[in-house]
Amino acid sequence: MQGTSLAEKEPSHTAPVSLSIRNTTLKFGGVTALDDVTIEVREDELLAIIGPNGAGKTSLLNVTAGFYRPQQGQVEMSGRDITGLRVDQVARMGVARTFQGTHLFAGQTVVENILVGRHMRMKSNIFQAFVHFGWMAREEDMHREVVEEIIDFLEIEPIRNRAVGTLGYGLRKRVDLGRALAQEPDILLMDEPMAGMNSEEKEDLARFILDVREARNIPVVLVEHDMGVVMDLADRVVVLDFGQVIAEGTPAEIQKNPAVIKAYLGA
């Protein structure tokens, strides 16, 4: 992953809080996957989330976008409350998500799959869609001109209408990213985008979310298991393991922290 991160400017201590978790707490049964998690997230950096498997990286995402509520503590979006908010509520206060598998549509297009991120956004119900006249009728353009711009952003135009079952892997992940960019989101979470990509594909997505940082100007919330994807793009880190936060700080720091170094080694 050589020249791979192109963000030049250093993030700021003292920006502003886009995304608070405090005192987290969430059990399933006898099970604590999160245990009195504290991160906070500012609105110029991409802070990437690590830890061995099962250490509450995914249960983190999952109760900030709304799928999980937690037994105790709060999240917060720009100083606006929103734990225990349904999914689509979440998603409406600005927050987007891509998964580590693609959940997309397999028989349909590039381009409706990445429309269905409008839908948050859409007037219309689903009955008024049949009808493309007037307002309707502009409403339905306006949208399809924003994916058509995100088409070309992520350079998918040669597939824009294939049906996604018939793509690979690492395009199929693109397109997950293009639907949660139609959202407009205010923040992206990431959760393992680079799992099953070979090198290349590594290398072109890592690109495009440096891009989406520069060019939307929001933050990016990555869980990644590949340690040179994270150490390339992060500017801040943080460790998980049995649902506690064990550290905090630059991927410099973090690769000598001795937690760290026994989370992952057992050492």
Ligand SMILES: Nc1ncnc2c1ncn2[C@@H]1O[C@H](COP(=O)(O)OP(=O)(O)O)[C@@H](O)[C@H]1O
Given for the second form:
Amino acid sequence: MQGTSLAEKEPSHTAPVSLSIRNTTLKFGGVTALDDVTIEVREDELLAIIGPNGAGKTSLLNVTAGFYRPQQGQVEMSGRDITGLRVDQVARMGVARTFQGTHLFAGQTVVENILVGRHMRMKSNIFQAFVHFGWMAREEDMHREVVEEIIDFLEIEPIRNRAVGTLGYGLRKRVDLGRALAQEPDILLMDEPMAGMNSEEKEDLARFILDVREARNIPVVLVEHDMGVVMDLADRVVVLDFGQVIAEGTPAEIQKNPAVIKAYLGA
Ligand SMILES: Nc1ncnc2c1ncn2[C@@H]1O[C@H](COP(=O)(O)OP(=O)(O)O)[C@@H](O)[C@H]1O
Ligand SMILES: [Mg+2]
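Same protein, the form predicted in complex with the ligand this time rather than the form predicted alone?
Once more the chain from above appears, this time first in line as the rest of the complex follows.
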């Protein structure tokens, strides 16, 4: 039987490592955002990263995605060293992310924003293609097909031609997920996707995250504040505090870890 429910799904602990962050330190002047952080993400897991504000969660995603180069340590994707590669190079290595807040083009339509995710797979520059030349027919067909699948998958057909700036927050986050999926990534990093959502929007997005895992079979790293969401979705949880990993375990283990309660849950 394909597609066991998530509740029954136990990560094997033997699946190959997808993303490996080793002994990574990132400093901004006197601030140590990441302090000798080591985290492995296996191909079959949804790993949640939690921790108080300023703990280094976004920095960890930024180092992974090539936004910042760590002063120390290595980042490997599928066994290949990606430390210090540019954002577009890391994207080509199969890493996609969604952003805290929204980083979409507000004046562009839903379809156009999702097409941005195809950019790295295009021979022609997407903006030149839009502005100067129109689509090159063959490329268009190929990319359109992927985008149509994503629109269908995320159930955003009715809003496909709306400018993203006119959409509510929940839908914008869904479009951001669509843009990331358009990269056809091997791993998906999500930075507090539920922040600012109402409970219905959270439930919707949670369902899409589970669907992504089932349909794409890729690992997900979910930075998330909502502990209910983490407990529901995560196979494993890593807790950051002041740039250090202070705990790691199943959601149930993390919930009763005294150091975690002190640093985070009790706060
Ligand atoms: N671009 C930056 N310049 C200077 N300091 C930064 C920068 N980005 C993050 N920091 C600092 O690094 C620490 C970790 O921040 P961040 O990774 O954003 O934490 P989190 O996402 O867990 O809230 C904080 O002290 C923050 O102020
Ligand atoms: Mg953050």
